[in-house]
Structures are given as structure tokens and as C-alpha cells.
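The data below hold one chain only, encoded as C-alpha cells and taken in the form predicted alone.
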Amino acid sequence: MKLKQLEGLLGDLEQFSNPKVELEQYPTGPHIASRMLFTAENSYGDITDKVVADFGCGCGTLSAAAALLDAASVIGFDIDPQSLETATLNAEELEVEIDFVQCDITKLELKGQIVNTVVMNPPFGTRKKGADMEFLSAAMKVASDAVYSLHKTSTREHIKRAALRDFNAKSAEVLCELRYDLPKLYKFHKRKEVDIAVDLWRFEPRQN
């Protein structure tokens, strides 16, 4: 499938229709999530054919294009009911097979099963201090391959550092800086939206 066939397949889905600002739920928008998974692709084979799961995965967006890019099967955790029906919706209206999980990502433990490939747009932490590397210390513990992570880039040093040091990784890489758009949801949103320096990540766990 090519990039921009991708991006306009994810441009016609539903998003957040009430979103929770403690979730700090934000859609994650065709542009960023089709270059994401187009590179995890086209560039580390880390798709096609491989067991994706979709950390936050909120309305679904990140694993409709894992489903899209052929991944062998993908899952999408979310703590949201809201969220994930419509993620639901999403799936049934692209008519790609995905299965949905209620959980708390930082309490998930996967018993048994194989997971090659982490994709997620984490919280960006300023709700709640730190839950960026909650969500990765916890993808970094299931992927057996690798981790594609959005971060904000004023947090490159520290993430680099915590991913290296505490979370086991083998390697991590920023492979291209994006620009977040985020538009405004919220009340306390003055503009009426806002661009986000954002760097993708690629981490490789090291093998136990």
C-alpha cells in the first residue's frame, strides 16, 4: 500500500468525540500515523506479517494502519470504554480484524503471548507527571522487536537516557522530527491549535 493511500484511508476516521483531558486523549492524525507505520514498514519490516500492539490506543488510529500494512494480527489497550467503541466502529468500517483491550497499560501483563512490534502516541505527561515513560518502561517489557514511540522533542535527552539506562533497550533512535498539530479540544485551549515539535522513536529491546 502506498503512503498516501494509507494516510487518506485514516483520514476518514472517527475521532474523539468527548475527550478526556486527564487521559490527555488527542487524536493522533492520518499525516503522523501513516509516516509512522509506513517507516516501521518500509524501512525495518517491523509490520507486515508480525503481532502489533497499539499501547493508548484511543480511537484506533495507530492499529487501523498496522491492520492495513498486513501486521499478522494487532491488539489496541486502552483504559477508555468511550475509546475504544469507537475504535470498534473504526475497524468494522475499514473491515480490518483488530482486537480490542480495556486495561491500564501500566498494569498490564501479557502472560504467554508474543508481541513483536510496540506502536503508541503515549500521554505526553503534562496531566500527569511522567505517564510518557510509564507507557514505555511497559512497552519496552512486551515487544520482543522493537517500540515506534511520538515524544515531545524537548524531552529527547531524558528519554534517550531512560530508555538506555532503565528500560533495557538495546538501541535508541530518533528517526525523524513531525510536527504534532493539535487542535483545540479543550477549554483551556486559548489558540485554535497548536504545533507540537514531536521526535519518532524507534527503541530495540535487548533480548533476555
Given for the second form:
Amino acid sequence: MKLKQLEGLLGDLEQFSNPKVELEQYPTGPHIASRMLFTAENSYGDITDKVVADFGCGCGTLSAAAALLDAASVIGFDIDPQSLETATLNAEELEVEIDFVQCDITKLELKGQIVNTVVMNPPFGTRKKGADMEFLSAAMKVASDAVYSLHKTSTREHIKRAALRDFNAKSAEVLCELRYDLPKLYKFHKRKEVDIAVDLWRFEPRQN
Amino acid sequence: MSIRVLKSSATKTHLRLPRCERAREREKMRLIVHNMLSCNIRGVVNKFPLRIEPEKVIVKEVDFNPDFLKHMIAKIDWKALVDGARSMGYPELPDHPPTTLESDESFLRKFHHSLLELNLEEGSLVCPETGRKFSVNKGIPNMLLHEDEV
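Moving from the form predicted alone, what structure would you give for the form predicted in complex with its partner chain?
Whole complex next, starting from this chain.
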């Protein structure tokens, strides 16, 4: 599948109808999602025929991208039942197989080495402090091969240090810097649209 | 327990059910997911595997990928898979995988069916130690804990 085609398909997905600000629910746009997963597969072979988990899947954009790139199995995890309903409908529309689990990622206990790759667009920690680190910690415990994640560029040094020192990372690399354009979703947003610099990270866990 | 069989993508475009019906056909939890889930209540030691109490199971065909399946054999908790499949109405999976896989397609087909084609739509996953039930609705297991379980 070509990048443009993937981006086009993801652009048709339904997004949050009533986003919950305390969960930092922002859609992962098709531009970022397609590039993230395309890179994961084309540069590293981390998606096709692999078991892929999407942490904080929301409406399932990253999960859908993984499925469209022929992951062997995709599982989306989220705490919010409405998002999971939308994600289920999105999977249905695209005619792809995605399993979903409702849970609190920070309290989840996943057994074994089944998941190869974790992909995620986690909360940045603007509402619940440290949420980004909690997601990263959880992902590093679950993935056997790689974790792909988005974090604010302003947190770059902090993330790198935590990943290598505390979260069992063999490597922590910024693959590229992206502009995440957030539309005015919530009442407290003053500007019509705002651009946030985010890093696309790839982490490799040390083998246990 | 009710069981229904759905055919795979070849027939999908011809049998276009109304959207609400289609959404319900899609929803499921498969044993590949069950093989990862454990009870996350604080203090519980015997937390895996969760026992399956099915109310509604759907069999949904998906493409057979033998290379993927061969990679998965070593990673799966075999007993959890065999017991899970049995509880969902499929007793054919052998208690142990064969020692040589190369020519055993019939085994791989049973493994494929158990891991990826049995779908729990409604039911519960039960903690082996506490008996706490995690419900599965529309194919989605709810692993959220109550305040006192955290």
C-alpha cells in the first residue's frame, strides 16, 4: 500500500464526537498516523505479520493503520467506552480485524511476549501530570521488539533519559519531528488552531 | 451458549447488512488477546489464565498465515489456549504442539482456528484466585478495576 493511499483511508475515519478533556482526547490525524506506521514498517519491518498493540487507541486511527499495513493481529487498548465504540465502527468500515480491550493502561498486567510492537499517541501529561511517562513505561514492559510513540519536542531530553535509565530501553531514537496541528476542540482553546512540535520516537526494549 | 459462523472477506461485499448489524458482527475477543490478559487486582498472585464463561461465541474466518502461526507457537501459553478454546466450544486443539511442524498443516489449521477465529462476543473472564468476573460485552473485555481493587 502506498503512503498516500493509507493517508486517504485514515482520513475517512470517524473521530471523537464528545472528546473528554481530562483524558486528553485528540484525534491522531491521518498525516501523522500514516507516516508513523509507514516508517515503522518500511524502515524497520515492525508492522506486517507482527502482533501490534495500540495503547490509548481512542478512535483507533493507529490500529487501523497497522491493520491496513497487514499486521498479523492488532489490539487496541483504551479506557473510554465511547471511543472504543467509534473504534469498532471504524474497523468495521475499513473491513479490518482489530481486537479491543477496555482498561486503564497504567494498571494493566499483560502476560508473556506475544506483542511485538506497541504504537501510541499517548496523552502528553497536560491534564494528568506524568501520563506520558506512565504510558511509555507500560509500553516498554509489553513490547518485545519496538515502541513507537509521540511526545512533545519540549520533553525530548527528559524522555530520552527516562527511557534509557528507567524503562529498560536499549535504544531511544527520535525518528523525526512533526507538526501536530490541533484544531480547536475544547472550550478553553483560545486559538482556532495550534501547531505543536512533536517527536516521533522509536524505542527498543532490552531483551528479558 | 450460542455459536454462529461467519464467512470471511470473499462474501462480505455481497452480504451488506445494515450498519448497526455489521458493527455487531465485528465485535469480538479472540484467544490471542485472552492469552495476554491477567487479573490486575492488587495483591493477587494466581492471576493467569482467566477462566472463560461464554454466553455468546461467534466463529469468524480469517486468512490463514502459517509463517506467523509457527512464530507464535513458542510465545503462546498452550494450556491457556487449549482450555480457552474448549470453553468456547472447540475441543480439537491437541494438549501439546507437535515436535516437528514442517508438514503438519492440519495442526496449524486447528491452532489458527483456536487462536484467531473463535470470538467471544458476550461472557465473562474470571480471575482464578478471587473469582472476580471481568465482563465481555460486544466483544470488548472490561478490565477496569473498582476503587478498592487498585
